[in-house]
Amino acid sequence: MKIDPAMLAAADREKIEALKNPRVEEIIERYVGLCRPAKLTVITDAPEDTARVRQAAMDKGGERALAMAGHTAHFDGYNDQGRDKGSTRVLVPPGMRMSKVIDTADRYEGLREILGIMDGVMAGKEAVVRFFCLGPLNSRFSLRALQITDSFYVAHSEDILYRAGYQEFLRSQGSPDFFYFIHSAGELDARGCSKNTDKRRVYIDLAGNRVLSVNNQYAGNSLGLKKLALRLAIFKAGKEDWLAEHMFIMGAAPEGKNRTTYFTGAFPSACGKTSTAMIPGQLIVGDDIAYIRKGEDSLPFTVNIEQGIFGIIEDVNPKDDPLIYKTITTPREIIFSNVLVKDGKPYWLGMGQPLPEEGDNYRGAWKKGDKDTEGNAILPAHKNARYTVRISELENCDPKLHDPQGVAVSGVIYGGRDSDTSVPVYQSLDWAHGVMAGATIESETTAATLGQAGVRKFNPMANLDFLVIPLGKYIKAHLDFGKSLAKTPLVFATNYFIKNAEGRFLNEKVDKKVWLYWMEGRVHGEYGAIETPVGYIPLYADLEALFKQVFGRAYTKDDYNQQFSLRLDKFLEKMDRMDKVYAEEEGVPEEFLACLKNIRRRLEEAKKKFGKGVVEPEAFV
């Protein structure tokens, strides 16, 4: 390789000439003669290698060690805390054809700008070259990845979150078969935070099989392998007949049926997804991206590209998320990035107890009352703080996680945000309909991504940010594979923000567990239902019985009625924002959108006979 002996030492040259990998080679020193770091470092799956990467991200300022052991500290600079889809686009080359919905640019223009920004980027900093594998090793489902980064936090983040892929590449022998991701933090601030964020680009390229990355921190833009992989990973999904799903994996066990059943599920953040993923009692294989073949016999298998949890920390507390909160105040390796840190012990919103008046936050020195240069008071930690851990640390780990053959898929949940509009828990009619209920989700935002909060976005499978393809292909990619399939998951909606008229939630957090236990009961054949215009809703009896073996508490009728009457005119509204979406799509199945059409139907047959906006359940009984 033509790069200096001076920047890359004869072990980390042996290291990549190991592999025995042309396109290895090729990709390093067009990028590092680029960016021109003053070294580059090879890090390989060997514990030594990942103990040094943990070790230079606190040495170089990246984390800080916290009191308990294990523990480390990360700020990204207070404009860089999510996902920038402003500066965020895929590129595409003359005559390839993309949604609207999609933030596109065109792939020469874009790489152009940003291959400037990138260059000499570097300077004066050390690189890391990383080698990982998207699912468990040695699989069908396994995408190899390399990663080279100048943030050491991205690294260790990256240790943390992904399997090892070293030994994926040399069993590769040389395929050219490969991700590939280039991060630049860019110029840093005293803080270590990345500085020049009105430069910001995160760009997809799909035809180069890469995403190039630059002046951020933020692991939604910075972790190559995560939501930027997953772009590339829908891509060649829909060539190659199988899903890249933004979805959880977990296996729900009700206590007493000595069985596990697993549901895939997807959500927007913000709406339940991890704490879902993460229900006490039950089994967790991932909780954010999911990749889904066809296996043994037609039926469909998942695994988790991930082996461990960027999770939302805002309140994780020990009543509403009892695991979580057990594992993230324990003794473990654990990265919490944007909270408070005060005497070297980490605070955030929501977590059970007072909060300290002053300490560090992703602001810098923060005392409460502090305001912004708006005149907005400071929270004391970032609404969109999180954490990274292994999903091993979890008492409720799936022992299937890293088993190459997944988990087969009996159920689908897709949820929503929606204070107003649908019902807690719904199944739906068939599996077309399923592919509707997922391509329909709509969420009030949230602080995970940049912007206004409070407003209510189509997002459908949750996926939208992340698309590639257009819709309809997306869609239709969706209804084949179901057509493909021996037998088809059942796929069932949820909604845990349904508000009265005074704006009071009616369910408890905590609710969901007896949503997810009637949702595996139906699998297995267990439960009745009531079928409604917008699909099956649970039983009042079946419901009240299970409120009390699982809480021991009352579950009233009134609940029942407040909870589960099906609002007529608001999911009308919903059906004429829908249309009005997909009419402006190129390419959307008919069979989809005959089943808008079906619905819409049904809902007005429904109004026009019981001839008001609002129904109770059992009026469809």
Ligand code: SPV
Given for the second form:
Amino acid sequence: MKIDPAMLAAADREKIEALKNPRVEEIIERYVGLCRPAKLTVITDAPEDTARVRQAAMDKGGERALAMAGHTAHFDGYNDQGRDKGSTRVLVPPGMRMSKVIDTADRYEGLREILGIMDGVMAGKEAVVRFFCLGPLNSRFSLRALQITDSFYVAHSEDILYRAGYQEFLRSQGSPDFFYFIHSAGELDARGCSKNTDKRRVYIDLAGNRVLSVNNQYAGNSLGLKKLALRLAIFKAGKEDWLAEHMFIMGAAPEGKNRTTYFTGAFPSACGKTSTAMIPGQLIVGDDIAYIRKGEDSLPFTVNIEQGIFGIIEDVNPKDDPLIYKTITTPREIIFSNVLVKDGKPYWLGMGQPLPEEGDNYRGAWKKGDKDTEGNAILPAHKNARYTVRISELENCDPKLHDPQGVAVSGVIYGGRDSDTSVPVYQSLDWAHGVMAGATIESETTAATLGQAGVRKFNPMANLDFLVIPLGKYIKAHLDFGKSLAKTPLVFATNYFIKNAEGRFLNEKVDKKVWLYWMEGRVHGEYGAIETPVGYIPLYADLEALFKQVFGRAYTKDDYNQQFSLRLDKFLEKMDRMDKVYAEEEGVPEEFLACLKNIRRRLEEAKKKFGKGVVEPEAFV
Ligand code: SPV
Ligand code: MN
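Complement to the form predicted alone: the form predicted together with this ligand:
Let's see the whole complex now, leading with the same chain.
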């Protein structure tokens, strides 16, 4: 390898050469030549290598040790606190068709720009080469990934979140088939945060199976294997016959039933994704990204391509999230990002105890009353502050987390958020209608996001931000996948946020456990349902029994009527919005358009039959 021995120790060189992988060597030579770090370190799966990453994250200032054993804190810069859609582009070669909903840049221009920014960007720094495996080891799901980064926080986070893959690269005997990710945090300020965020870029090069990312450290922008790999995987899956989804994987295990029934679920942010994946008493496989393939007996199987959680810490408290709270407040390896640190302890919003009035946060030294340049009060911790922890540290970790076969998917849940349209839970009529339910997810913005609250955002399969193939093609892949199966999973849609006319939520946060048990029972043919224009909804008697069994709480007919009345006019308004979105897309499958039409027809017929815009559930019996 043509790398200066002064910057690459002989032992590290040997680790690369042992892979006998010309493409790996070529990539390392090329990007070391471009980014010009002062030193290059190669990390294998050996515990002493990964321990070195952890230590270097602290020694180099990317993380600081907290008082509790294994806990560290990291800060991203004040304007590097979330995924940066504005600086993210899919690089498209001439002639490649994309969607209106996807942000693209010309491949040649984009590469020229970002390679220019990366020229010498690692000067004076140490960079690491890392090998990972997306998905369980030695599995037909797994994809190899190579990462080069100059951020030890990024490298350390990836250790927690992803499976080590040096052995997988060895086993692949020089195969050129892998994704690669080149990342630089760029020039750092005194606090170790990326300084030149105006030159932040995240460019996805589908043709090269690579993502280049620079001048950032927030995980959603920097960690190769998270959303960057998801985009490459969606492209790969689109050419093959499987699905790469922004979905959790959880096992529903109702008391006394002696079975685990697996669900995947796609929810846009703030729609209840993590809390559904973590319903007390159930099992978690993953909270963010799932690959789904046809497996044994032509049934759908899924794996979590990650092994850790990069979770929102706001509102994690002993009452609402006892399990996570306990996990992250006891000794184990955890990175807290963008929390408030005071006397070696992490604090966050909604943790269920008063916060100190001063400390260190993502903006530096903070005290109560501090204001930003616009005169707004600076919160003690960021609303998108997070914890990074291995799933195996959770008491409810599913024993099949690392199973190379994955788990069989019995149900798919699409979760939206609206205050006035959808019922809390319904089952789609069939797979194609389920695809429609996923492809028409909308979520209302909340006061927690910037901009106006209550605006509906369209987010097909909660995967809009990561789509790198035309929407029509993506939908066709879902339809075709269902057709290839001997038995399709049941598909459900949830809305935990329905309100009454006075603006009061009609459900409690915990009610989702009842919806889950109903869905689980439907999979096993245990509950009846009422067929409505939009799909199957639960029977009152089943919910009444479930509320009693799960919470010991009464569930009245009035609750049921308020929650499950079909708001036909509101659903029709939604159909208008969806027709408009899909009219602007090319190549949308006819079958999908027919499904939109069919649901509209069913809604209109019901409206005519009942002569009103809102109809009580039992009118459809
Ligand atoms: C999301 O925003 O969907 C996340 C966090 O899971 S991030 O890693 O930033 O994408
Ligand atoms: Mn996500």
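Not measured: the values here are computed from a predicted model. Positions refer to the first chain, counted from 1. Whichever C-alpha set is largest while still superposing within 1.5 Å between the two forms counts as the rigid core.
Colleague: Would the C-alpha of Asp198 be classed as shifted by 2 Å or more between these two forms after rigid-core alignment?
Modeller: False for Asp198: its C-alpha shift is below 2 Å.
Colleague: With both forms fitted on the core, check whether the Cα of Gly503 differs by 2 Å or more between these two forms.
Modeller: Moves: yes, 2 Å or greater.
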